[in-house]
Protein chains: 2
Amino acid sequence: MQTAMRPGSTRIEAVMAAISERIAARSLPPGAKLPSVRGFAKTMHVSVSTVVEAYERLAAQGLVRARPGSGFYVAAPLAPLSLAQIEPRLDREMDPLWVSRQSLESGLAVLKPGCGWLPPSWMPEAALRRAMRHLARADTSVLTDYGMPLGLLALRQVLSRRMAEHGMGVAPDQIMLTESGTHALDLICRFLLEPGDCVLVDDPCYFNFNALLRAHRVKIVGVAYRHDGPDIEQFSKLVAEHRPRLYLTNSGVHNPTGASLSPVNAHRVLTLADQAGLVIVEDDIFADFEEVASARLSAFDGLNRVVQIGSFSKTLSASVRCGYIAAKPDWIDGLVDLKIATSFGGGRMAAELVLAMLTDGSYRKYLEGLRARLASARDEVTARLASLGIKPVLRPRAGMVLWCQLPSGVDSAVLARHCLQDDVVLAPGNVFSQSQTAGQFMRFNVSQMDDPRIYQSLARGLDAIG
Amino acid sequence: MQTAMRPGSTRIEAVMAAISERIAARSLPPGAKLPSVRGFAKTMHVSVSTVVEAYERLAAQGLVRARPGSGFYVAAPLAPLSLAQIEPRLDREMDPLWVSRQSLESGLAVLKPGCGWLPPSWMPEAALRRAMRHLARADTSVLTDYGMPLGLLALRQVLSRRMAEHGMGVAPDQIMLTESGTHALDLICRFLLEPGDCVLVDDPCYFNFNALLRAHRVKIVGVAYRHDGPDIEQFSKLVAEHRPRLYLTNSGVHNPTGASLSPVNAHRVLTLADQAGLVIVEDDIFADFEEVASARLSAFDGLNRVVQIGSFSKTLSASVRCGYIAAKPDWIDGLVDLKIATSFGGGRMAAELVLAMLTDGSYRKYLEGLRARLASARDEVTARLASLGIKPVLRPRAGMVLWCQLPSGVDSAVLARHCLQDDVVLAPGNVFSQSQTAGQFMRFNVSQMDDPRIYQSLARGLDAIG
């Protein structure tokens, strides 16, 4: 076989072996960047093209991965260590973390119709400033001490009462505060999942669910989400076939579709879950956007096999981090242990601020105004998008998102890449889709779409593609 | 075989089967509490003693676990799901989470010489109130928006300058803010560890390291910690034998011993780590307690194979959650992805408060006063404990902890249980010890030991045991 080798093959193999050894010894751990081609060529006393060829071959073997424009990185076939390597993906610029990073990293100058939150000017600024001035006079221990493991009792009592309004009898002791809604989900996954377990998500679903689940090394299966909940027939088939441990969803205002779960589908999902011993995590993060609460799996089920999570980042502040888990009493103790082990105290200050804002006399009125403002923004944006041939798939009852179909033949990832050149961050459909079947869809946030430059950029992009 | 069965065996087996099925189907997930003996006897139409016997047999099989005084729980042989089941342990009341939960859950009336933080009255209260009032007037986006993925730039710049004072050249882009020091460690573990990997910790070490590592399903090996660092000979042997991925330590003021790593040992540890491709995580949480910085692995190594983590909970506020990771540039991008996936935004408000306090003109003076106060408290508590026959193993250069040897024959867990009856929470040695060889030691927090009732309770406890 030696004679069949191309010239230079042994040198290429030597470079491959050197890198492989470092990967095996973890001096290059998963996710680490490989030495620069030029630098390593010097180290190994070989040509630059030899190193390039060696890296390419390692990439072909799946041991390393090229990131366009950025270099080579150690791959993590099993591990979530480099989440950028989530499959299926288009490229780094369009994986499930793309929208998050673009939206979070860009400054105020960038327009963000693709992000998942309200503009600062829509938030209850005055109440927050009041809360801070109020808290500046609180007892020293409030300002400096760790919180209780379950989290601030007064806030848990408020949450318990809010849940009662939705027909849920949840004692404050069944509620544990977390650092955020994402943190709540992360703890639940740690508590209930083993690596290799299967988790069912909606297709499309909030893109960060995919990123987070990947960090738990689980298999992700998507069920098609309709205007009134998951496709029940497919749900039943997937449960039988994959025996998922968990179904992760949000019922009230579904992200990204804006759909609401119908009572009949809620009942069907719960029945199927009961039969299969499936636990459901219901992310109720958009609860306060609804005037009249739609069907809740957690309300129907009474927190038997449903766990509810939520946070306050969408309607109070994303700068003040606070979320919660409501679960059956038997699970709380184990969750508290996990929370202490992995994040210790819990943010007392953040919980106090949230409490002050929720109990501020202005909160209900603020929500009423917000709902009305969102409703008229949904109408207005729908009309403006229509003139570009972009149409919402459904008319949401509440919330900030519109899930829209693009004109025939337009790939939303291509359009997003176009508009990014104009400093407009969009949320192309496939970042939400496990099956990558949402290429013709786009999620728009109506609260972030006042600026005419967004529509100008969309028009230019559509022109260029069409 | 049927004839050899004791009467009632089939009924016992029926109960065992019913529970096993629920565990297998995850309707009783790991960590969940089993139905009450009385309730389940009714459900199964059997006697209470049948259920007791069934539960005991399941416990003998390792499928469930009894917690004295609390009932039976589903065991988690592989998983960390119920961290209370950490081995080796005495009982739930004395596992590594015991001190955390006792200290965090108890109210202000309880005395806490075993906790790991300063009393509220020792914290920089005025600066914190100033920071809050200041922030109440900040831009709306500061108050309501998500932070940047790396975290507040101005705070990272301050940290970069602080590190420069310790001889470390760390760019702000090499620093990522986290929700806490514990969260920082959790992210690093997620980034670098695979289930089944081995991690080296000091013996004794901060008890929550054990709990957190357990949540990552890794093998934990302890290396004896001396007055000037880890036992180098043992360190070398353990590295060769177990090939750990990570060594987790704190150098400046070691917890719980109060020791400081000597430069010669720092160099030896780094040399051994280099040879073995070992990554070191240095928890620098007690940095500000030191007047003159002791040897830092991260400073010697220049963040090549050392990752530094830290937080502000010990000297600024534990109510305001903020920590950080400083690591080599190649790792930051992957860590940011993981942070977004598992906690999304990062606490902007908390970071702003920390920044305001660190840059408040009063901070340096506060630290000087705090160090002097701690030094005199160490002397005073040493003298008061000496009269009870309790002696510090070494004289710490800085910090709040004294690692003490109890009078001969006194088991610190037994003493801790005695004093808990007087509402005094102690930190018995073995919660810090992977090898469970610290039964004669106790960690005391000098800042929490002004109250004479602590010494009275200790005296009574020692009398009762001796």
Given for the second form:
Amino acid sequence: MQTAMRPGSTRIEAVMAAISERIAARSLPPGAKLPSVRGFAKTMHVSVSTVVEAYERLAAQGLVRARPGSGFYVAAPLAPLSLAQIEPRLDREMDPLWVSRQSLESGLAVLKPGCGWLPPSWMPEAALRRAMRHLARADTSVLTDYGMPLGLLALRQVLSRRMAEHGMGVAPDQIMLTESGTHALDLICRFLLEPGDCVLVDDPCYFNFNALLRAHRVKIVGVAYRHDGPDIEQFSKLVAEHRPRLYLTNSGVHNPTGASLSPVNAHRVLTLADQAGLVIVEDDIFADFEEVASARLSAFDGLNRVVQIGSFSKTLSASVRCGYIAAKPDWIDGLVDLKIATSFGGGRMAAELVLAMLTDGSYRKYLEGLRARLASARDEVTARLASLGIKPVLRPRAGMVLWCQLPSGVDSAVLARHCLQDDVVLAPGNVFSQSQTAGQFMRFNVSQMDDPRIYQSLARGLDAIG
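To test you: the structure above is the form predicted in complex with a further copy of the same chain. What is the structure of the form predicted alone?
If you are looking for partners or other molecules, they are not here, because only the chain is given.
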């Protein structure tokens, strides 16, 4: 595949960058032979002399070593993994990791309509403080000892009952607590994937899915996501062509589109998965935002080839890191061993806090108020964005996100750069898209959009682009 030249670079620098990125991504490890001069010249659409000069410069820098009569070989010691340099390289200013870091590292003065969490004032602070007071009176072992590998039994029992409300018969010993939803997904990737395996994701999908999968050295293939789930015709073709090991998706409130999986689509996905031996990982992190639960692949499948993961970061506290994996028993046993090997015990104090907040009687009432508040915010934000020519692709039934189409000719990454100058962090469409076909779309978080400066910044940016 030809590597696009960066603005202002020469052909020699483009060849050097392509090889350097492969070394940084470890697709060319120490001792590996570089592509032949003639072959890489053809790949890069440059002359043989250009590749020779590029290789010679890399040798001068100590990255590669020439072996007379044999070719060029990687000489540098293995560098620390750099996800930002794994191909395909995106513009660093707008790649998924940059969006996450900008949102997480910025101060209170920065506005974050592109982030994926609720503002502090929307979270159940009173319940959290009650839980912390309760925890302060707990036995010393709760405050000092490692937790059980499976995680706090009482919390797993609560989760089992909550899943039963959605038609899932899941025993507590089929549930393992994790440090977060991301930790849960990382463990599953370690458990089921090998470098080079293919993973199917929605296009668009939550951008950290792409970032995490890149870290696991897998091939990522996107399937178009519609208002009722993945495009089934395309899903079928991609499964047949690529034989993916996993399909990673949201079934409830889909991130970033806000769509909900239909029962018909769910059955078709499961039929195709069963025929192909495909494992499905269902991220259900937004489940509690729904008043009426939409279709769940895990409920239809009974955790046969579907693994469900979730956490409480979005509704309880992002600071209290606690998630879970629900899977068939023999997989849970293997995942427990892997959890011990990578993190030893569980986060016992976090699990105790979550248990207290889920069982003190206030959580259901809090959720009712949160759902109503989000519904009102969706209506208000939709109207304010419409005045700027920005329109949601669909009207979500629940949740905090709006997946919007920008006015004709407006690139969301360009608009995001304009708004950054006003300390407004946006989430442009292509950070969610494996195919890079969402340049005219933007994800907005309605709970983070009550500040008029956001709309003023958007208006200025649209005027400047127009």
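We call the rigid core whatever largest set of C-alpha positions still superposes within 1.5 Å between the two forms. Residue numbers count along the first chain shown, from 1. These numbers come from a predicted model, not from an experiment.
- Annotation for A413: C-alpha shift under 2 angstroms between these two forms, rigid core superposed.
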